[in-house]
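The chain below stands alone and is given in structure tokens; this is the form predicted on its own.
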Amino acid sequence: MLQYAAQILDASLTLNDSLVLDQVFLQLESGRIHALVGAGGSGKTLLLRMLATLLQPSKGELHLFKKAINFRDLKSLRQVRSNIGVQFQNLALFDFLTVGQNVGFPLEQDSELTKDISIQVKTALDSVGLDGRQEHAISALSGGMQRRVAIARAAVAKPKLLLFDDPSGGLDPVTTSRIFELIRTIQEENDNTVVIASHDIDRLVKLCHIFHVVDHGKVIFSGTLSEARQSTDDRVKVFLDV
């Protein structure tokens, strides 16, 4: 029987009187790498933010780790969020903190994770090839290094659910390949459920197990690449280049 780390059930989202997500049904099989694919502005980032509990559905339900999310229960919400790691599209690193402090920030927010923070930070930075840069300023790093810091911060607490929004945006092909391989390594070592929103179809195809195609605020397809090839929806074939 399939186990799901997350489920968005018949969920819609209205922002500024505009319907931006429309009756979305999305299930994330546990321990898999999922791709969110679609045109710019289709709703991929909104779905990631909903999965991260940063956006509450206007209608419908969000289930994480087998529990329906009650956005009014702040204590329960904090506990759920401790099992979610996010790499934001704009990275959202704190320029007034060092590299090590940025990576350790999620650990500082959870009293159960505050033991041996320096060791956990060192391990996380080592996993992304940045050990020894704990005291460096964020501004001293290249764009690729900053993205690796963001990935280390997202993964440092070994969350059950890892969300990546355009992890290779603006990077050269070599650095992009390293970033995607890094995500693969993290998932294999920790058995996380991973979701990647990206336009880099070539690399997603090599990395991801399950693909979700988003178009105009709707999830129009979920399945494997072989299932996508059998789809009769031309949008699926265009977005996945199959």
Given for the second form:
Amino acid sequence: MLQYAAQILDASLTLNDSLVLDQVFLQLESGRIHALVGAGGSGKTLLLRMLATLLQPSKGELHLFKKAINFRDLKSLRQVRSNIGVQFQNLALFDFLTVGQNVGFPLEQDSELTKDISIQVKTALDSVGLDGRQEHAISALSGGMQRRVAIARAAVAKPKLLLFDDPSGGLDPVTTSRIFELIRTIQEENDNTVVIASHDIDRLVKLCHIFHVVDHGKVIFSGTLSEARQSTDDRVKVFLDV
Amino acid sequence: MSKPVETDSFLGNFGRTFITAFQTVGAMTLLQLRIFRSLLAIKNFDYDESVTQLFKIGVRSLPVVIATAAFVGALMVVASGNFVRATGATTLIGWAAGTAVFSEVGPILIGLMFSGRVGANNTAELGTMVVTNQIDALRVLGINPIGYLIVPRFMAMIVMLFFLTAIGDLFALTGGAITCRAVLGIDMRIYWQGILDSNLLSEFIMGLVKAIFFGGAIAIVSCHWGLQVTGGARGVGRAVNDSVVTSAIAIFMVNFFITVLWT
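Target state, the form predicted together with the partner chain; input state, the form predicted on its own:
Up next: the whole complex, starting with the chain shown before.
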């Protein structure tokens, strides 16, 4: 039987009186790399924010790790969030902290992970090719380096669900390849469920197992690439370039 | 059947402004309650962040406060100088300057300077954190942004405005003394003796009580507008503007009520 890390069941979302997500049905199989593709403004970031429990569906349900999320129960919400890692589109690095402090931040919040934080931070920074930059200010790094710090921070606590919002945005092809390879390594090492929202179809096709196509606030397709090829919906073929 | 009121009519605009004002006050009250609730959960208190805020808010504001206070004291002496000279009641100069500085002008002007420097900076800082998703990042990491970011700022602003006002009072009186001698030609000893004889302890304490409430009001107002930011850099600018204006209104309102209750 399939195990799901996350399920969005018939969820709709209204923001500022407009319906931005419409009866979404999305299931994320555990231990797989999922791609979220669609035009800009189709609702990919909103779906990621909903999966990160930052947005509550106006209608419908969100299930994470086999539990329905109750947004009023702050204690259990905090517990669920400790199993989620997010790399935001604009990175959301704490500019008042150093590179090392940013990466170590999730570890400090979890009492079970506070042992040997400096070693864990060093290992995480080594894995993203930023060894020796622990004491640097965030502003002293290039865009690509900052993106790698954000990825290291999202993954350092080995969360069950890892969400990446446009991990290669504005980066050169070499750095982009490196970042996608990094995501693959993280997933293989920790067997976590990964979701990537991106427009970089070529690289997504090489990396991801399952594809979800989002259009005008609806998930219009979920499946493998070979299933996408058989789809009768032209939009799916256009977005996945099959 | 009566026609519905048009939304862009004078009445419609007035009503909308009224509702927005009430919504803002309501949101600030809720923020205040959440701050108090976080304060009670003392185990979540972030001491490092509190020390950082105390330094940033207090120590760095000292030069501005000293400069403002010294000129406020000088101004009070100059303003009462004509009356004193005309009547020959030179012994009253200390009383006049001391009363004004301690109870009204000192705390208000230092509070306004504080709101312009610290409150505006706080709104911009929090607003930038909102638009760059740093607040969301904290929430995903299971951290309550109120306990982690707002409570240390709230405490630091109250504590530091209290001490800054006390220090400011001292420099205001000193500024007044120098002006008394330099501009009015009245002996400084007469000025200081006038202050001591006037028994201004009650005014001094009232000024410090006002500073505590001003600090709390500036903290809540600036944090509220910072957390409400939407729409990028332009939104941050708008929030800073709203923060400074609302803080000034809050300072004058709080000042009025404390003065009425105290006297």
